[in-house]
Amino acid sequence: MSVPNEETTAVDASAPEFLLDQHVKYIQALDTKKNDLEYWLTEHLRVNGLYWGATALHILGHPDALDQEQIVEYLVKCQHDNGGFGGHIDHDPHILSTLSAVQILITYDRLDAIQVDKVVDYIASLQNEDGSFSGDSWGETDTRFIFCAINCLSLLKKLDDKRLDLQKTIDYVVRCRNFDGGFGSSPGGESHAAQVYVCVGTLTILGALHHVDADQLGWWLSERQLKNGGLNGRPEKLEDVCYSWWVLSSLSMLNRTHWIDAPKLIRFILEAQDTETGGIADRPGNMPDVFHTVFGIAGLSLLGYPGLVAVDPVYCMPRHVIQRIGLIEKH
C-alpha cells in the first residue's frame, strides 16, 4: 500500500490547485489517441512512455489506473533474444527502453514474466573498455547509458556480475566532472543538469558519491532556478518542468534540496498544468505531454507536496517499491 510523503512543504495558498484526478484521466487516455500524428511519431518511445505514465500514476496514488496484465504482456513482446528491450514491438533493443521495461516490471512485481539473466547478459555486453556503456550495439556512448546500465543492474541485484568492471565505470564518470562541479555527457562535455543527475545517481548507487564536491555542485544546481521559480538545465536557457526532477533529485542525493525556493518551484509546476485535459507541459501555456507530466509530479513529490506518494530520488520509482526490493538502505 502506497503511503504519502511524511515531510510536506508549505504550499502558497494562492498557487493553482493540483489537478490530480485530471492527471489520472490524461494518462489513461494516452493510448486512445491513435488518430493523432504524434502517437505514431513517438512509437519508438512507447516503452519509455509506459514507464512515465505508470510511475506518475503510482506517485498519484492510483497504481491500478492502467491494465497491468496488458502492459506486462506487451513488454514481454518487446524483449529480444539478446535480452534487451526495444522501444516498441519489433524495434531494436536499447539500454533506455530496457531500463524502462525493468522499472515497470519491478514496480508491478512481475519480473517473473521476463528472462532476467538475458537482460543482464545484454547490459554486460554493452560495457566498453574505458568503463562507459554503449546505448546499443551501434556503440553510441553517453553518461545517460552508464546510469541506465548501473540503475538496471542494481534493481536486478546483479551489480556483482564478474563481467563488469565497476571501478572503471566510476573512474569514467569522475572524468566527466567539470571545473564548475557539474557533469557532461562525456569527458570534456558541457555541464548539464540531466547529465548531473545520471552521474550523481551512478556514483550514489556504486557508493562513490565522495568523488563529488557537494557544496560546489549544489551551488551550480541551485543557480538553475530562475525568477519565476522554474529550473533550467544550464546557464542562459529557459526554465522547463522536467528539470524539477533532474535538478531536485540531484540536490536530494546531495542533501541540499533546501538550497532552492521550494514554494516558487511548486507554483511554477502547478501553473504548467493543463486545466482542460490534465497533464503538465514544459512551461505554462504549452501543450502537456506524459514526459513532463511524470517529472513535474515526481518533482512535487520530492518537494513534499501534500498527498503524493514518496518517490526515490535515485531510481525515480515509488520509494515503497525500492524499499520492497531491499535497496532503500543503499543510499
Second form
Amino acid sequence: MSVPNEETTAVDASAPEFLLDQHVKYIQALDTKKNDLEYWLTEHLRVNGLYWGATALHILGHPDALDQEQIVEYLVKCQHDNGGFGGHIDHDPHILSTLSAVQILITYDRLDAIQVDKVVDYIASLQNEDGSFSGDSWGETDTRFIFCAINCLSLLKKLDDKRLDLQKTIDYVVRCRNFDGGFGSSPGGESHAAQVYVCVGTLTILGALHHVDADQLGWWLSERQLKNGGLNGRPEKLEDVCYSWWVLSSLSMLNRTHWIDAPKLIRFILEAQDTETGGIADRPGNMPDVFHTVFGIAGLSLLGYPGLVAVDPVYCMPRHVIQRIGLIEKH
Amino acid sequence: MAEQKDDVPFYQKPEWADVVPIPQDDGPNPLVPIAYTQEYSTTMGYFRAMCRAQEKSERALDLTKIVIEFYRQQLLKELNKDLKIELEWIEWMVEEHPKSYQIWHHRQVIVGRIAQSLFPSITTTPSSTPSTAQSAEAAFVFNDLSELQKTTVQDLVKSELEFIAEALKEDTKNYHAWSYRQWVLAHFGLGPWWTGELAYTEELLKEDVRNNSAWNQRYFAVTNGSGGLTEEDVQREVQFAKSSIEKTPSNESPWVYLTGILRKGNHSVTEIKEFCEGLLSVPRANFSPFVHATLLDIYEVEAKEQRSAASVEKAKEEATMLAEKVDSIRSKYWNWRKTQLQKIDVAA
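Given the form predicted alone, corresponding form predicted together with the partner chain:
Time for the whole complex; same chain goes first.
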C-alpha cells in the first residue's frame, strides 16, 4: 500500500544516520508506560497522541506496529452524543481531538466504526457568526480550530454541508494575514509558523490560496531557518524540530520548499534523535516526545529523505491515504 | 429613568396616593438579612401591591420599568462581586500557568460579561475574537458614554492592561497574553487606551529591540488605534524603525515593520533608498542580510518603473551578495530573485 517518496534528497554523508527501528520501538513503548506520571499528565491529549504515534509509524513504513482494533475500539468510546470526540474517554469533546480521531480512523480505513453525520453536526455547531470556528462549546476561537474544522470536513467529504458559510471562513482567515505576509491566531495576532500552516492549509483546502502573496510569505518562512539549519516559529525565537513541519508544509503548499537549505535542516532533525531510547526531541540534547517525533519524521519525509513513506503537506497523513480517499488532485 | 426627570420619587406623586405598599416579609429571623436601601424596599412594596391587586394600568406599566432597573442593578452588584473574585482567581491561575490558553480565554469571557453588565442598556454582540478595531463590533461608542461610564470603562481597561503587562514581564512573547491584550483594546472600541500602547511598546522595545511580539503590537496599535494610519503616524514610525535598525541592523523585526508601515501608508520602498545605501558604509550594517534584501527590493522597483538596465544590474549585485556572502543559507531563494530580475523589460 505504501508509496515511497518519488523525489529523494541527497543526504550529507557526515550527518547522523536515521534510527528507523528505534523510533518504531519508541512509539510502540509509549502506551505501555502506564506507571509513568507523564502518561497521566497527558491524558487530555491521549487521542492526539495516538494520531501522532500512528501517523509516525505509517510514515516509517510500519503501519501495523500498533493494535488497530484496540485503537478503533478506544476511539469509539471517546465520541460523545453530540458527535465530538474528547481527548480521552469521559473528557469533554474538542475540535482538536475530533480531528485527530477522524484522521486515525481514515488512515486505518475504519470510518465505518463511528457516526460520521454526528461529527459533521458537531463541527457545524462550532461555526461562529464571523466565519471562524470555536474549539469547543466554551467559545474560544483560534485559526487552529478553523483548520481543524475545515480539514476534518474535507476528509469526511462534507464541506458542502448547507449549514456552513465557507466564504465567511475564507474572509476571516484573510483578515488574519499580517504586514509581514504571515498569519496569526486572530486578526492582528503576531505571525507564527504554526498559525501560517493552519491558515495556508485552510485556504488550500478551500481553493482560496490566491489570497496569499506566496513570494512574500515564502520569504518570511525561509527566514525561519537559522544558521544551524533548524527552523523557528517567529523571529528571534529558538529553533525547534516541530517547525520542520509547520514551516516546511507551508512552503510545500506554496511550492517553495526548495528555498531553504534542505541538507542543513535534515542534519538538524537527525541530530535531535535520541540514540538511546529512539524518538526525536525539540532540539539536539533534549528529551524526545511523540509530538516532536512525528513532526521530525514528517519533515524528513517532505524533504524526500530516503526510505520514508510520502506525507501529505496539507493533512499530515500518509499521501497514499489521501490518494485513496480521492483528495489528492485538489492541491 | 427617562420617565423620572424630576427628583421626586414616583410614590410621592398624587397618582400613587391611593396605593398602600406591602412590605417584604423575610420572616422573624431571616437567615441572611439583606440591607435593602429605603428606596428599593419602598418601590418593591408598591410593586407587590400592584401584583396582589392584579392592577392593569399605565402606572403599573411604568412601575415595572423601575422595578426591572432596580432588580438589574441588584443583580449587577451581586454579579460584579463574584466576577471580581473570579478575576482574582484567574490572576492566580495565570501566575501558575501562564501558557494555559483556557485560562486566558476564561478571563476574556469574564471581562466581556463585566463589560456587558456595566453597560446593560447597550446591546452588544460579544465578539469571540479580538477583531481589529476598524471592524470590531465594539460594545459601545466611547464618546457617547456619560462621564461616569467613561471613567468606569477606562478603569476596567487600565486594570486589564496592567494585569497583562505583569504576565508579559515573565514572558514578553507569551502569545496568549498578547492575543488577550489585543482583544481588550479592540473590544472596548476606539478609546483613549490605545495611545498608551505606543509608549508601552516603546518601553518593551527599549528593553529588547528584538521582541517581535512588541513590534507586532505596535503595528496593531498604530494601524487600528486612531481609526487608521495617518501621514503623521507614518513619518513618526518610519523614524522609529530607522533608529532601531541603526542599533541592530541584522534584526528582522524593525525591517519588516518599516516596509510594512510604508506599504500600509501607500509609500514606496524607494523612499528609504538613501537610508539603506548609507548603512552600507557602517561596518556592522554592511553584513546585514536585510540591508541588502531591502536594497534589492528598491532597485527592482526602480528597474521596473524606470525600465532601467543600470538598476537591474545593481539589484543583481545585491542578490549575488546575499546568495554568496551574507545569507548563503537561502541562496536558492536569492538566485530565484535573480532569475526574476532577468525578466524585467528595460529600455534599449
